[in-house]
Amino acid sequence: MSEQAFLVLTALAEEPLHGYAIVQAVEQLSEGRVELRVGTLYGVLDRLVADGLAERDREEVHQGRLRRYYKLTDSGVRALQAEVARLSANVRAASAVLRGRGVQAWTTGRA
């Protein structure tokens, strides 16, 4: 799973978004790191709605704009949940690895 799909996933997870909501949303949970484009964005929930993982939820007007609104499926968590428990699984292994060569995994106090 590519961390655009992980990201987009994972700000699903509270409550169905939209596009631009989905943009911010991930901007935030990655800190900036991540800035989706809007082609980005429409290419990554496109496979993602392609593969189950998550569905349109609603359309609306809002200042003479359309939203289209997403949420995560049953599917999504589990996908989610199983990305989650890869990655976690990853960060151990590579912590190990550091810790033995007497390296600091992080430096942000964060995993």
Contents of the next structure:
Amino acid sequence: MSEQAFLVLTALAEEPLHGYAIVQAVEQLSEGRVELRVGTLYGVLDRLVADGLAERDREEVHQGRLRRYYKLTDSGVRALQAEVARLSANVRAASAVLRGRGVQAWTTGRA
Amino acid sequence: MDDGAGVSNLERRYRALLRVLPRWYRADREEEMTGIFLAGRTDELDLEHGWPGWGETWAVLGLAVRTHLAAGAALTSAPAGVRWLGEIVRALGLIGLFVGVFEAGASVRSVFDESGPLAFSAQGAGGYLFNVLPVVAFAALLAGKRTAAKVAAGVAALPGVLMMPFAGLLVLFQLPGLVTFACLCLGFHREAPTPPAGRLAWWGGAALLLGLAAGAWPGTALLVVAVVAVRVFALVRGDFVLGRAVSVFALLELGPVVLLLLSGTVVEIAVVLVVLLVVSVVAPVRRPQFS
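Next block: the form predicted together with its partner chain, after the form predicted on its own:
Let us now look at the entire complex, which starts with that chain.
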């Protein structure tokens, strides 16, 4: 699963979101590191919908613009759960190696 | 929703950008996408004079490739009538790789045989290295390393690009490699289906052995016979995608064989090969009845 797909699934795990809200949520979740372009977002959404991990929810018109909401399916929840478990295992393994070298497992990245 | 009244220049520009997407995709997504584009750009000056950013443009172009060559994710919402386009591009890319693997075998053989294919295609000794790169590209593709496959195919096609301004008609020999590279880039994107590695590996191995067994000139003849055989197979089986892909490939191979004919060395055989290729190009394909 790509990082973008992972972040979109994570964003949708909380509640159904429309496209722009997904873009903002992904940016927030990644602390500004991942900025989803609209073309990229729809590539990811198409793939998630095709794989049965997400589906279209309701539509509404906001300030004259169409907003289509997407929500996570049960399969999407399971896929996210599995990915979290996989990434957590990787983090644990890497942390153990770093601790063995006497290095702190992670830093804030800020001065 | 767009009647033209009260529409900003920026919105017009975004909608113009979205025209690179297929009509069926736009019909479903244009309003939704335009809304997102404009949601973050509310400044009056920006709405009047702003343009879509390079990043957005690049992402939309990427989406356009994936949706035009409908595959994987896009396949689910693509109209049935356009689904075959991406399949043909991928089939053509794979055929080009098979032929590249075959030629790699012939190239290795030619190291031990002075009448090898490189003598005819006028490449230098460095060409041997370039000639085996399709094997790397093929193996990488089957291993799921799509980027590596594209890089290898791109490097293999590089001499063709570099010689274009100077080679005149000889560039026709490089055309199949260039088209293969283009098809790999366009067809094997992230959402495209993974090719069946097990089955294709056997065919790739057979192509390599066939190339090793063949020499230069018999190799070309063998290639044309193989093209005709696969074309007949596709016709009999009613395989529209394979039939159309082989037709395009036969057209690409026509150039080199015509040059062979014009060189006047083996005229009779070259005429037969040209005829076989032309028949492969123009032979009918049974178009499937899409639901």
